[in-house]
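Just one chain is shown here, as structure tokens, and it is the form predicted alone.
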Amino acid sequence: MASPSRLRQSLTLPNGSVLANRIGKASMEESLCDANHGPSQDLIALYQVWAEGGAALLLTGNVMVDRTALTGPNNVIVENDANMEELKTWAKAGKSGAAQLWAQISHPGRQVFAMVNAEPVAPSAIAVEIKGAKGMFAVPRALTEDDIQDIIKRFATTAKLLQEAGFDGVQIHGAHGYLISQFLSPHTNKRTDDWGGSIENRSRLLREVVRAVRTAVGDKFGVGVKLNSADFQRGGFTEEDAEAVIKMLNSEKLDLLEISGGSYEAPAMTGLVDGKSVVEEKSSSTTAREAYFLTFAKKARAYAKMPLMVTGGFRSRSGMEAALEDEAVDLIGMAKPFSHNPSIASDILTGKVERVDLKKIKLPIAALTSMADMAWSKSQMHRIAQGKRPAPRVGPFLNLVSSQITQRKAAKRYQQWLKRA
């Protein structure tokens, strides 16, 4: 007889709400606001349709908690509530199936491009370094003391928005070489105060924005973070430090932690640094060579005290099935996979789908691949808010520069709308 399916078992999260299966749609930046910066028509459109596609869990793209820092020109941005309307209608389409719908919130720092903001700000006045993208980047300005206090409480308020809109739960983003991922890096953070120096001091921000979130949303609605389990980078931020973050987390009525890995300089979400794997190939576990950052959630699993979640090259059934099995994780995350089939889950469930293969994009550059397969997971997005089928034999290098000029226009209609807010 075969064994019950792991994948089709609920979970039930500390805030006691509950997960109908264990596979969640991880963040990817959808780069469809409206004019105002809150949802457009499609954006509700395109999570109306993952709603229906059998996920347990729905994690929204960056949602910014800044109107100057955003991460694409095209982010949706949750400071007051000018928007409320738009994101109720949002909640509701993403919550119509069985989904929960979560709004990852997010600060980019100084990963952001200077066509969006020639003045980012960061830990400190390190600027982004990528081969082949020079000048896309500016060097930010350190924090002041105030700032990141702002910062604190502008989190603390996006948060509240978005449950007083519907949504279940916020995803805090500190991973991927975002603000906080910078603050939690040596690389990156060289302050000589207490928001620098030792891991406790580094990871004060990320600490102190999920106890303002939580403070401000109450103990029922879910509040997650994603986290690096490393930066990928000579002098950055390590496994080791990612443990004793993790450690410093259980005290803070965490009801998801998300691992992932890599920032834009070392992109090891898309499973390369350098051009190298960041997976197990020599491993003899399918499921090591499968999943980029499952090893260091087994490892994690032994002291962390909330729910896991890995996204990151998950691509067959029988691999998440041994992952659950194996207890290493507590639900899996797909990103990808969702812009190439929105049922993908349901596909996956049921048995109808054992396998996802999906376009190969490599470019000469790493980071440049990273920006390809970005660029091509979104434009698939877009066709399925449009009710258009997703067509994975688009170009990826030419699908990258159309996905360029575009976000140049967008990026002078946010300056001019940024004049005139």
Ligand SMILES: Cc1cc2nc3c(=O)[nH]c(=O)nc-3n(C[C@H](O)[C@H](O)[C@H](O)COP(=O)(O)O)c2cc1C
Second form
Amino acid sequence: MASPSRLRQSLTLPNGSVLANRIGKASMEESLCDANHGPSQDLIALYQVWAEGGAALLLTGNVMVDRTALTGPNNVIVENDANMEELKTWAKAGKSGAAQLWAQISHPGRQVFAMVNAEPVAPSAIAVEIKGAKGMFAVPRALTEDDIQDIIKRFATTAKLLQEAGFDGVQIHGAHGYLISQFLSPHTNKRTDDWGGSIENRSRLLREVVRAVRTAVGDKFGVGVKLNSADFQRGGFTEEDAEAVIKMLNSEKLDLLEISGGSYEAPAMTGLVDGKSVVEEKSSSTTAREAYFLTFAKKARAYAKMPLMVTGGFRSRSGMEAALEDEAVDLIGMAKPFSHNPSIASDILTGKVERVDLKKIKLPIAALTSMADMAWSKSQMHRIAQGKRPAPRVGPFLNLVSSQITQRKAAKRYQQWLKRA
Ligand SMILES: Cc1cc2nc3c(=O)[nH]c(=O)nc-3n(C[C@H](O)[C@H](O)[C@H](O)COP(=O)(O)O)c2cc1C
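Having seen the form predicted alone, could you give me the form predicted together with this ligand?
And the full complex, kicking off with our chain again.
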């Protein structure tokens, strides 16, 4: 007799709330704000569709804590109650099915294109360096003590506002080379004060943000963190660092820890670093062949006290079941599959789909491949938001070019808005 599906089992989180099954939609920056950087009608419509797609948890894309620090020019910004009515409508849409809705709250630090922000901030004055992208990122200013304290408060304020709007939780973005991840990594954090040096110091910002957010929202609201298993760069954040951070996070009140990896410079979260795969392609195990960070998660499961979600590469129902069966992970995270099929969670849970087949995108330059891949998923999300079926016609390179043009226009609009706001 086949063993019962682990994917269909519920999961009770430390805050007492229950996730209906074991599939979570991981964050994907939607780039769908309205003219005031609140959620647009398209964004709300997209979550209405995803709410009915069977996932137990919907994590939004980056929601920004500071209007002067965006990851992209079309981000939703939550720093006061200016867009509260729209935020409430967004929350209602995302929660209209069986899923919990959590907002991912973020600060990009230095990792923002110069056309969006020519004066970024970071732990140290070191610019992002990507082959073929010279001049696209400005040298950041190193943050002062007062700046850091202000950023900690901002995360807490944003979380509280989202709670008021009706969200079930927030996820603090501590991965992918954004500000908190820059503090964690010795590659980007060269500080000699209390915020740099030892892993205890490098993780101080993350821990202070977690604590400030928890204090602001109370014990019943979901609070999670997205953390890199490593940043896949020489001299960077290592698995040993990640282990030390997770052990420190054990003493905070966290409801979920999502494991990922990489940054713009080494985009392991897309499955490729320098054009090379981050999985064991020849392994006899399906999970090892497809899921990027599972080997680390398995080790982390032994010492992490909070529930673990792992995101990156999960494509087969059997691979997901095996990861749960192995008890390496409590929740399966998927991102791109939701941009190609908004009902992918129910299709997997019911057994209608055994394997997600995504369009394989490969351009001659590795960094461009990752960008084209992201742009491709984003354009599919925009189709879903407009009530269209995800039906890609345009080639990935043309799609990337058109998305760059759109981004440029959006960056100009954002600069004008910032001057007025
Ligand atoms: C279009 C797009 C936008 C993304 N935006 C975010 C984001 O806002 N925050 C985040 O943590 N990860 C973001 N990611 C990364 C995903 O959450 C995920 O870690 C990655 O795509 C690997 O999972 P997958 O193989 O299931 O797609 C994005 C990915 C894509 C494709």
